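One chain follows as structure tokens, the form predicted on its own.
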Amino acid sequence: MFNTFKRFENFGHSLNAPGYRILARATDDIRAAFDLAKKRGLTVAARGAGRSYNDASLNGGGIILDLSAMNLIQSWNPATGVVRAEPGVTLEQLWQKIEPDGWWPPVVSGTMKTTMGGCLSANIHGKNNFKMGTFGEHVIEFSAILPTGAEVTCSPKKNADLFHAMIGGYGMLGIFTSVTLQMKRLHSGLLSVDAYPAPNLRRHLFALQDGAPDHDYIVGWMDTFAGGSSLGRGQIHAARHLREGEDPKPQETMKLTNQILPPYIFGVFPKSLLHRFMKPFANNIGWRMVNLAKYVASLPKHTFRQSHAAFHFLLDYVPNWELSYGRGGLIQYQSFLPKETAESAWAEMLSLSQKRGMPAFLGVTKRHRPDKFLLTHAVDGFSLALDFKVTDATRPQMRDMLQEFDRIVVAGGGRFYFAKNSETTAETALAFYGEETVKKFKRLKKRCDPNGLLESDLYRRIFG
């Protein structure tokens, strides 16, 4: 039954493992790699995309099931706005099948090309978290499959214990069959966006407060070169849907053709290539040069207007753009911080890693409020990812340092995402989820998957 045994990598190859594929094109091939994993003493772990920065769909030695396969959109209504899919439909496959007829998935990440089944089991977020929550606060009902066979349909009111938990519990209690969704509502194909410079990290945290209830979605740039008066200094882009009749075309600007990201720079170069010219820059003095243009050119204050797709997936414009980090591939740290304390654990972070010689590349911030899911990461604050070039030079000072903020996070009673996060260790996930949290889910584990059959390399390192 095994396709075939190789080598996985994350999305950003700083991490791999091998393991024995299984392509999942039926709820009965689920079962089957189920049924396979207890007589051949081996453990399953789910992967789509393969997307996740982390070790969440890797499981060296074991049975990767693959369930891009599993991509139908099973029903879409265009008067409800629900729709029912696969969990190996993409974000890609489900915007371009609703937006022309006036919907958008309420959350989204900042790449097309994650799967449903992904999205529900890191639970992720968007720009919009602060307003719509996480992408499990929209989901009607989900089935399915758990390692003893059995199948389940679970919504907030039915089996409501496992769909607080499945959500986000990163596919370590069962495998997604289907999801149902509510959509968001659109009177345009474009959005209203607000673009200004924040010029540190004080302003910068308070333009993501103060701005987040007048718009549908905020999120910041920073430029993590800057220190001293200037640390954490960026830009802010605060937008907002365009009301029913401010839009004069609506129906030509959601069109597909307007909303699709072009594959060519000026029509002529492939943007398939660019990552190849990124590749000098990728070191300190080339990141600090981009980071400084991008602030000086983020000076003036605007408003445009901008397609829902060129909006929300800016990882998308450059295809590939991760290999330009190189060999040693990539590292994202994401941290959750509670408004109290973020400004100060940020500008500790912030300068550790200038004075330690690893600056991160690239930092992304949001603004976040609480949800109900077992195991989730969202605080009443903002979060910052930041991405971090590893080489195996580098690789022990890295970990070493991303431990230490670790430290710092949780000092300042934060949390994590791990969709994100490769460092973080089992002590640290204790600290942050607390021991009654990490019994419960552990607990439902015992219940859905006796035999201990769902396991990744991600499981292990934060459950021991």
Given for the second form:
Amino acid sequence: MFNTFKRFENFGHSLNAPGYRILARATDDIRAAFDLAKKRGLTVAARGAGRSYNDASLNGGGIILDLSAMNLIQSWNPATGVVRAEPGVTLEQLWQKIEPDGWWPPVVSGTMKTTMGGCLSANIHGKNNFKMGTFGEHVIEFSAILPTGAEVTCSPKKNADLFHAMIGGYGMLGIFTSVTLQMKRLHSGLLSVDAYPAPNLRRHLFALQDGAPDHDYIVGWMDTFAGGSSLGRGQIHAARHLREGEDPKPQETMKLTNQILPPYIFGVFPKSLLHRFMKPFANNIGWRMVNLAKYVASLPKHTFRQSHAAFHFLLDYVPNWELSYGRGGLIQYQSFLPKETAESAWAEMLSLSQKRGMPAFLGVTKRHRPDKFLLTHAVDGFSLALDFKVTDATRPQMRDMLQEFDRIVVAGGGRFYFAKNSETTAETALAFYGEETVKKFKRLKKRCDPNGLLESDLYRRIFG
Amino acid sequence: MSESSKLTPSTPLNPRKRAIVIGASVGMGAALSRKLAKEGYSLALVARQKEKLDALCGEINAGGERLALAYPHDVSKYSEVPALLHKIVSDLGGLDVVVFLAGVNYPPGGNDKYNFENDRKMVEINLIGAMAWLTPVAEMFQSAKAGQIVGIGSVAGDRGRVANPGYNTSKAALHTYLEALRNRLTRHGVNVLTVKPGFVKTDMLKAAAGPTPFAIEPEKAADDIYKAMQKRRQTVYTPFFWAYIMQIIRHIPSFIFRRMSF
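I've shown you the form predicted on its own. Could you give me the structure of the form predicted together with the partner chain?
Okay, now the whole complex, with that chain kicking things off.
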């Protein structure tokens, strides 16, 4: 099996961990992978699209079970909006299948390249977390194979403990083989989007909280370079679905041709080359200018209509944008804080990053509410996701800074999201999950995986 | 290995490269291991002598972070290699570099003496030992389209001389083997570095027959090897001037060379 050794990276290209790749085409291949792991004394981790910013789908020196080929939409009912899909089906496949019939996934990530297995494992959220919760809240039922070889079916009622632990369990308990989901009805292919500026952090958070009830989606962009009285300023995008009758031609706007992101900008320039032209700007001065220009452009308050795909999948707008961060790649640091402590914690973190000369290049805020899953990242509050460029020169200082961030977040009763953060230690994880939760998870782990076959680099870092 | 002996995890802000050093316990192997640990590598140290291996491991890990793991192994036990390699790569969390330094030198004890058993041991360890390890490693690196193989040859492999036919043969064959791997693997993005040390002040040197001019400390050799690794060179002499000396020696015509005493 030495000739199956492949190099795998995280989405940000800031980590690499080679392992033995096994491509699963059917559920029997999953069992075979567990058998092989047992025989060779190795571990197995699942991988779909590899879109996690950290080590969730890496298993250095172990087996990488590649589920991207199990990508069949097994059934779709346009009357009820219920879809059944294999774990390798991407959000892109899903929305392109259902949107022409007038449906949309209830929760989507900022990229459409993620797979069902990945969305379930990380229990992803979208810009509508405050209203629709996480991806897992729309699962009617799923099947999975446990490392013991047993096949289980879980729903909110049946095997409820496993249901609430495997969703958001980062593939550490079993491998999803099929998921049944409820989609959301659309009355138009367009969203109505309100865009308005927020001049400082307090107004920014207030805008997120205040704008949420009247909208279906809300997201903030933050100018991470602005300091002083403008600290935390940015722009809010709040969108709502069009009601029945608001769109005179829903059949027309829901056509795929009116949704798909154009491959060119200004109608002529290929976007696939754009990341190369962004590269010279990927430094403190370049991004300061970009942030400033973006803020100035955001000042006039306006309302416009935008297709679902264009509104949601911002990360796909420039293909391979993450390559513009250069050789060291990028990391994302996302913190979730209760609404009472968010302002002071983020003010401290933003000032710290500016003072240390390591400002984030991009900041994105969202509004959240808690959910019932065991390893939940959600709080009744907000999240702030910060993108940092990694270079050889700044690694040690940045590491120290992020450890300080972790302390600020934990002290503020905050949480982290393991599709994003790559530097969180086992101690920090224990601190925000609480001993009770970690014990409960480990008990389930022992039950599902008595031989410890399912392990990713993330698992070893957080629970190892 | 117990659960408590896990290496410090590699993260984007504390990335560790991963290397296996075979023949790590003493001399050049120990010096190179110390150097690599300092330069940000997580290490699997492989050698026969468990006590020395554990001592080196303890020394490297003394700083607080766990950077090295010890694997006692005799490179002439070829059939153990695949399973051990699986285990090491799993413990290291991947693999970037493999350094094969294991080697023995048993001079026959005079220019007119012969000793097949000693010659055989040298070939079994210096050459076949290397092939046993580097075959699966080459397969892995070829598949991953990344990696670096470092083989420690010797100036003694550049010419067959009167003093030690078995040693010359084992090292010359190793050079050829490494060259062949290089020709196979360069197109897959893998670097194969052949290191040809002159005399290095190690235990092996004490056993050497004849004069040992320009002997250097193992630390100096380790620095040279590390530099060559970073530049992804193909062949390097340490110290560098052996390249010129060996250029001359390689060109001494046979009618003279076969009459020489060295």
